[in-house]
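Single chain ahead, by itself, as structure tokens, in the form predicted on its own.
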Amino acid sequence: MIIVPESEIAGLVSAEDAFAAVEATFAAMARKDAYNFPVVREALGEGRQYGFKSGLDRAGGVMGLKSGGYFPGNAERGIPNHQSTVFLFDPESGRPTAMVGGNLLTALRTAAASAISIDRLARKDAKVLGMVGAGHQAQFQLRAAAKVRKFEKVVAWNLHPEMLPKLGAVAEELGLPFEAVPLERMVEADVIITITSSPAASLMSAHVSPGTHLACMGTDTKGKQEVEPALLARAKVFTDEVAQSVTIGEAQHAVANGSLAEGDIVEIGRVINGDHPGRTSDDEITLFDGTGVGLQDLAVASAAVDLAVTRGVAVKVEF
């Protein structure tokens, strides 16, 4: 069995590695060569959440699960509030093959998913990137998005504006002008990434111009909501997995009120595989509902294992 500690991940897995791994697993999902198992999530009280995401990718030869959750007391312990570990197993025998630190991998795979959606669905001439949310994950989102489009400016909003300077520092690092704006000015953006943990919609349909691509990445639990259902009703909607999109993703609200039909939601893997055209006009609004599937975690963890073995930093133990 191979162990890849969390401390090794940053030196092993790049944003490009994560992009390639996640894109391949989205394609496998659309071909029905890979599928996710039901998500298990439990509230432990005092704001703590714990759960499992798992699946099998026959094309990639990967089976396993990510175990982890959110523990708000960890900041006082000097460790991240989000804790994740990925376990991989041999699909043929069921024997464990690897244990991989999953904290940074979770950030990388989430950012990779939105970047894939921008790469495949945003207008080629997109110049202004809008960011709704300015937490830790937003920094990964911004860096990944900048790799797939030549943005000329970033406009950003956050419920707590005092958090925006950290995101602005990332934009400066990328050589992009940065401006904190009210939500109404998101109409200036060609691409909007929402990455919040909001229980109520922040971004409204009136805040979005024709031709915009949205990557909605924060809603991954029943009850969360980042955008109003009317926006999904205006858009061509894509997702990582339809089943999660309509139950725990952003589409849950639009489907529930009847403004969006489950059958109108398209797996982004179909666009990757060439089975769906994706965007068909410059004035069309496209929206990616990134719910975060277990197969993403398995894909980036498998890549981390391969890189760790190649570079001689994998820890091997008898199990």
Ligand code: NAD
Contents of the next structure:
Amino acid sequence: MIIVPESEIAGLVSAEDAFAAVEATFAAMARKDAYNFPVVREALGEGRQYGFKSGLDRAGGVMGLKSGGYFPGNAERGIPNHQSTVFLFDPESGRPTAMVGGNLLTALRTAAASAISIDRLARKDAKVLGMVGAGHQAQFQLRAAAKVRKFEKVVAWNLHPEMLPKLGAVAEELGLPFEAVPLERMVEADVIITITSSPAASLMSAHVSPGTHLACMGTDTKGKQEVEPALLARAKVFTDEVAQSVTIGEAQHAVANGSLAEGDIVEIGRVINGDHPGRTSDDEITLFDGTGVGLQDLAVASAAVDLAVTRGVAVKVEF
Ligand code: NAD
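In place of the form predicted on its own, output the structure of the form predicted in complex with this ligand.
Now the complete complex, all chains and molecules, led by this one.
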């Protein structure tokens, strides 16, 4: 069995590696070569959350789970509140093959999903990137998005404006002018990423211009919401997995109020496989509901194992 500690991930897995691994997984999901098992998520009390995301990718020969959760007392212990670890198994024999630190990988695979949606669905001439949210994930989202379009400017809004300068520093590092704006100015954006833990819609349909691509990445649990359902009704809606989109993703609200039909939501893997045209005009709105599936975690963890073995940093243990 191979162990790849959390401390090795930053030096091993690039945004490009994560993009390639997640794109292959979305494609396999749409071909039905890979599927996610039901998510387990439990509230442990005192704000602690713990659960499992798991799946099998027959095409990639990957099976396993991500065990993780949110432990708000960790800040006082000097460790991150979000904790996750990926366990991989041989799909033929069930023997454990690897244990991989999952904290940084979660940010990389989430940013990869959003970048894949931008790459596939945003207008080629997109110039202005709108960011709604400025927390931990936002900086990874911004970096990954900047790799797939030649943005000329970033406009950003966050409920807690004191968090924006940190995101501004990332934009500066990427050579992109950065402006903190009210939500109304998101109409200037060609691509908008939402990445907040909001329980109610911040971004309204009136804040979004025709032709925009949205990557809605923050809503990954029942009860969270980032955008007005009317926006999904106006858009062509794509997702990683339809079952998650309608239950824990952004589409849960539009489907519940009847403004979006489950059957109208398209898995992005179909676009990757060439089975769906994706965007077909410059003025339509496309929206990717990125809910975060277990197979994304397994894909990037598997890439981390391969890279660790190649570069001689994998820890091997008899098990
Ligand atoms: P964080 O705690 O670092 O940041 C939270 C962000 O949400 C901040 O920008 C904060 O200002 C904003 N926010 C908080 N309450 C708000 C409210 N009421 N209205 C509007 N904005 C509000 O969190 P993070 O690690 O950056 O994660 C952001 C979200 O992304 C979380 O909901 C997390 O669960 C989700 N997430 C999704 C995936 C996925 O695959 N889809 C993966 C990882 C994280």
